Each structure stands twice: as C-alpha cells, then as structure tokens.
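Quick heads-up: it's one chain on its own, the form predicted alone, in structure tokens.
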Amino acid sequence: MINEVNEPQLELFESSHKKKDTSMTFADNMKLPIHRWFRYSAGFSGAWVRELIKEKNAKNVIDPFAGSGTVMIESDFAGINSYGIDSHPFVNRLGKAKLLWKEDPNKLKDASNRLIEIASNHKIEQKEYPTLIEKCYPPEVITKLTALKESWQKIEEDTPTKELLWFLITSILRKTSPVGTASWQYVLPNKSKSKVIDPFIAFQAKSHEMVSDMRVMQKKYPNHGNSHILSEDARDMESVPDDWADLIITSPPYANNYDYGDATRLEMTFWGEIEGWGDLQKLVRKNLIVSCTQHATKIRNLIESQIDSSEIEPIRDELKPIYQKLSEVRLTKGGKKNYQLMVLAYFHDLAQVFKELRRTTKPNSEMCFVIGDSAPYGVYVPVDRWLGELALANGFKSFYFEKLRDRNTKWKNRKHRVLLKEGRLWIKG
C-alpha cells in the first residue's frame, strides 16, 4: 500500500519538466472555447482534464467541487457521462449555463441583438443602488448595466437562451468596472484599472465570442456526452447512483482562509440576490465546506464537538496538538482568527466527502484531488497526507502525492515563512 509521497518519482517529475506547469490554474482556459466564457480562477486546466479522461479511459466522471464546470465541459467533449456537484448557488448557476453550449447559437445571436437594442432605448428610473455597486461603477456605467438587466428581466419565457443571456451579462460585470475587480476574488474599490470596456460594447463582444464558440465546438463535438451540474452538497450527493464513477477529478477548497462564499459577491449584489457581505453566511457559506474563519466562527459550537467525532478519528492524534497550538497562537495575534476551528471543520467535512465518494465510485476507481497544504499563523498542516489518511479510512486502497510546485517562496509581505507546496493527490481503489 502506498501512503506516502513517492520521492524518487517526484524528483524525476520535477527534473524533466523545465517549463512552468500551469495545469493547476485556470489561466490556460482563457484560450479555450466555452471555458473562457467566465474566468473563475479557483479552477484548473481544461486541457489537462481532457488528457486525464483520455489516459484513464474514463466513462463516468464526478467532480464533487464543480466550480464553473471545467470537468463537465471536457466530459461533454469526450462524449462521456459526468456529474458535477457545487453547493455555492451562484457558481452552480454559472456552471450550468456553460453546459448550454449545445444550444442553438443562432437563437443566442438573435436574442442578444434584440436585447442590446431594447437596452439602448431603455429609460432608467433614478434609484439607489447597494454601496458595493456604487463603489465599483460610475453612474453612466450603472445606467447601462441596469438597462441590460431590466431588459433581460422583461423576457417572459424561461428558456436556455434566456439563461445564456443572464450568463452573458454576468460575465461582463468585472470587465466594465474601472476599479479593482480581480477575477479572484475580492473587490478593491481603492484600486483602478487602466482598461475598461463600455457595457454595451462588452456585451456585444461577449455575445460574438459565445456564439462563435458554440458553432465551432458543436461542429467539432457533434456526439457530445451527458453532463449535469447538481445543486447538491459533496457530503450528500443524493442524485448520484451507487458504484457509478470510475474517475474523480476535482479541486476542493484549500484550507487557506479564502472565503469562497465571497467569490461572486459583486455579481450577486448586482442581481439583487444579496444586499451586502452579511448575507453570505445565511445564503452561501452555510452550504459550503468550511475553509475560512469567517464561516467557522459563526458555527463554533457545532465545530468544537467534532474533535471527538468518528470522521476525525483517523487523524485525531495528529490533529489535536495542532488544534491546541492554533488555539494558543491566535491569542497572541491581533486578528485572533479561529484557525483551529477552520482546520478541524475542514477535515471533518472532507471526511464526509470521502465517505460519499466511496459510495458513488466503482471498486477500482481512481481519484485526483488538486490541493495545496496550509500553515495558518505559521503552524503547518499536512493537508495532502491527512486527506489521504481519511480516504483510506473510508475504504480506498492507496494514495500518493504528486508535487507540482512550491508556494510561499517569496517572503516579502508574507505572514510566515513556512514553505508550502501544491500538487495532485492521487487516490486509488
């Protein structure tokens, strides 16, 4: 049984790949049709997924953290079946919209032309906007974006084309803001961009891109697969059958205090789904794997009891000292962040995911988790090994970690100097 990093193999891997590996990032996808429709940087390369599906000769694939749908899109192209799971309601909708690439592109072209014509003549009543929107857009840009939104809202029939138009408007929101609206993840109103696109021009350009991509990919892949993105929880994938998947490709949230619930706050505020940051806990974070202190602190009482749970038992002896150390270190820090709660809840949640993956995968399946380790307040957490141990405890046979790159190597402005790594956790069985 392999349950440790295969050092000789890693040395060979690293020495034979001089070119920087970008397969663990979303960057390459911005050159790929369909994938490039929305930049969701918490993702990985579609080209890498394509090669992995082919290499493993997969027929049924699951991504329990589907994000904007990279695995499902590539499964479609490969002509196979797939399920994606994502409990972030807005990100889930984005992924589902991208799977509509198989719809009639001429309908989208005609509908987008009609919408921009209606929006150009639409009269906007003066109104107050949420603070975030006013910080991100000057009045003339808000007016045009609102015209697009209100024109879309007047479309009565719910069709795939209408959903593609919603996606189209959503995809231009950051491009049309003059302030710092990085694709991942926080909005920085005090920063500015040198290049900003007029909303109507951005809308037309995105429409042209989407229509063109749909035509090209429908011609290239006429016999597409059967992919679905479900609005479910990776800890309870009730719609996925038992013993179904032969391959899992995914990247769970990293235990690095990124607030995944906040990733689309600008877009959700624009569409009126939230009023402000405070709404995220109730509407978004409650559905997510715990990976940030904002989430963990709100459910402290629930998390503290997890230290004695059966899910944590395989790693409890190692986790408890780290939990205690983080509890002590936080009292010496200005922010006093509850990293100990975040770490405990993170592994408790992932243990439940492995239990559900064991149910939904075939006996000889293989899983690939794109992950990175963590060191909150400088206290190292061996994420890859602990996840591997949890997989073994839930019935999988073996694991090994394939390191791809070092992280936290540039110490300037860093809060600690613990060397971290990122790579792929391979689990068999």
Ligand SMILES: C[S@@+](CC[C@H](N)C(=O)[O-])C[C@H]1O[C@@H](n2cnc3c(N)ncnc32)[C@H](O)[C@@H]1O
Given for the second form:
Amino acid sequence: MINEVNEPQLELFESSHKKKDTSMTFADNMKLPIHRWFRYSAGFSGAWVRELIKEKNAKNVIDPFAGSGTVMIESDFAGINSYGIDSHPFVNRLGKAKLLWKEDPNKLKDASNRLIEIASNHKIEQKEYPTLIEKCYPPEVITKLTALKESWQKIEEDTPTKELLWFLITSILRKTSPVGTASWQYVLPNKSKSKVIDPFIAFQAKSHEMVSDMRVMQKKYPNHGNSHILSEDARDMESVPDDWADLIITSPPYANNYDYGDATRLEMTFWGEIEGWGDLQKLVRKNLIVSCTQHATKIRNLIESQIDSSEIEPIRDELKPIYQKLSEVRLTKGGKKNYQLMVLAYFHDLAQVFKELRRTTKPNSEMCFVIGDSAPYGVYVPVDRWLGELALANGFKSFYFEKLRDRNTKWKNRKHRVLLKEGRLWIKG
Ligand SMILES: C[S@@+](CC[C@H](N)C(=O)[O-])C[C@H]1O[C@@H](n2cnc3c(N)ncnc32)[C@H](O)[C@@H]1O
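Can I get the form predicted in complex with the named molecule as well, since the one above is the form predicted alone?
Every chain and every other molecule in the complex is listed next, the one we just looked at coming first.
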C-alpha cells in the first residue's frame, strides 16, 4: 500500500539553495567506510557528526533515535563513548551489526568465502515464497538468495562473524531485485531497475567492501571508542545512566506520516520475520514513537486521553485548536486520515523522550535535533517551537532553530502550499 503523503525524511528534497547542504542526508555516507554498508535513507551525514563531536569536544554522546548507527560509528572513530537507542527491531539489528566493524576482518573474509561455496551447491528447502518476494525477484534470483539464507541458517555457532554475514545478505536484497525497491521504503513491483546484480556477485562484492573497510578503519582508529546500540525505547532508556551525556545528536522521526514500520518490509519478509502488512503493527510500529496515521489509528483510545496528560501541558493551549481543526478537516477528505491523533501522540511521545534526556544528560549539556515541521491536510504544525518548549518544560534552559532549507514538496500534490522547513533544533542546559 502506498501512502500518498509520505515523503522521505532527509534524503529526497527540493532545495531553494543552489549548493545543497548535505549534512542532513545519508547520501554522502555512501562514500564513507562502514557508514556505506547499508543505505538507510533516514540517516544523516557521518562527516557532519564527526565535525560536531570535535567542535563540542564531546566525551559521552547519546543518539536516542540511532537508526543505522551514524552517531555511534563516528563516536567509535573519535575514541569516545556513546549510547544509541533504536526500538525498531530490524533497524536496531542493522545498526548493531555495523558496530562490529572492530571484529576480525579475516574471519569475515573466510566465512563469506565458505558461505558462498556452500550456497553455490546448496539444494534449497523452501518450497513457497511470500507474494512480496515473488513480486520482487525472478525465480533464479530467489533461488540464489534463498540458498544464501538457508546456508547462513545452518551455521551453528552464534558469533559476531555470523551476524556480519546476516548483515551482508540483508544489504544485497535491494540491489539484486529488478523491480523498484527504492532505498527509502516501498517496493514498487511495476517499476524496473536498469542495474541489477546477480546475488552471488553482489554478495562477494559486498564482502570485499566490508572486509576492506574493516581493515582500513581498524588501522586508522586502533583506539576506537566504546559504543553501544541498545534495544530499548527513547522514551525509557533504562540502561543509560543518569547524568551521563554531554552531547545529544539525533534525528527523531518527523511528524510527516512516514511509516518506519514499512521501511524494512522487504528485508523482514525475506527473513520470515513478518508475513504481511498486519504484522508490522504488532512487531514493529508498537515500539516506535507515533509519527504516522497507520500507527495512531490502531491505538486511538490511548491517544485520545493524552490531550489531558501532563506531557502535553506546555503546548496544550496551542495544540487543542490544531487538533480540533484536523478532526474537522479529515471529514472532508477521502482518506479521512487521523492526523489529529498522530500529531497529539507525536508530541506526547517526544515529551517523554525529553524527560529521559534530561535524566541522562549532564547539566549544561547540548542537544542537536535534526527535524522538519509538517502540515497535514494543510494545517501547519510548528514542530520546532513545540519541541523546544517541551524541552524547556523538562528542564532544559534554552533552544533555537537553525533553518537549513525550505521544504514544501511533501504536500505538493495537495491543494495547499504550506511552506515547510528543515533544520537543526539546538537545545542547551
Ligand atoms: C530519522 S531516523 C534516525 C537515523 C539516524 N540518524 C541514522 O543516521 O541512521 C529515526 C529512527 O528513530 C527510530 N525510532 C522511532 N521510535 C523510536 C523510539 N521510541 N525509540 C527509539 N528509536 C525510535 C526509528 O526506528 C528510526 O530508525
């Protein structure tokens, strides 16, 4: 199902500037060792993170929305400590796997050579495939990918190398499909790609890239830092100590209806972790902050009561009329999307995150939130200011928004032209 109002969070944008500021996009990471292992389009630039860590002379960094681990990888390179949190189970596993760049590259090299040899002679056991997989791959490609998967599943011992092999297979799934599998999210079976790579060749090329990146970066950064990615929730980061961080670098989901649950549907279906659209709510979305109507609608009763919650109190007077307006406008629209629920829950959830960040940060720490605002059904929501106010209500001292670009492409097919922006929300205290 394609949602007509989603827009890539950070990657595809129109900019009014001639020279684009790419610090907020993942694109440049595709040239950077380790970062480039998996194209997570919701990510931001590793080079920008590196500069920020240096400029702030940070020692302990948290990214409560860690995604593919950009902040943790850079913290590793900088020789400092970091905690990343991502409650999307599959994305979390991808991020954790990237942190294994410090493992022995020779073991990965040998293990991937062995796996490809076993897979080449493997007689596959799987008889039927989910519809999504059949739509995405011709039979000869499915056969090879399944041979890799089943050969991997036969590896008995759970080791970091086995995990890197899992990551390696996962990372070639989109490249080896001849249909539209845009790195951002939805699979488009009716579109075709010009460049498709054979699974075994893609596997070997990726293995080569990973082994070589590990060698180069281990040599460059022998005294790497101590980074962790936790399978927790930014609203309750229980393993992160009190008063720990001096810098937060993060980008939360935007309130723009992008469904993170759907972002890894192809990969999770391939590995047999989900069977269909329905599984996404119970296995993925329920762990995430609410930022799409698919999620909000499922927990409507819970959200409706949040309007009176203490979390929302600092912005309640402004939020209520917007909530009301969205409740009315939706009735005039075909999709009748519950944006009012999405917006309310979004700020409720982010307020909880600020509370956790206050607990886990030192006094006089600094936070940088890469964010964008939104205008569902043309109703403007001042995301940056409200987030700033929620931060103040939770004990931070000041905030300001550094706009980096205008963005109004998201609603371009709609009737209105609300100007949106994207930039960095700096919070201190
Ligand atoms: C914009 S992405 C962050 C990308 C990251 N900066 C990178 O470079 O890869 C936002 C992430 O927040 C995660 N997320 C959503 N709700 C969360 C929650 N409650 N706790 C932790 N992470 C969450 C999503 O899974 C998604 O990966």
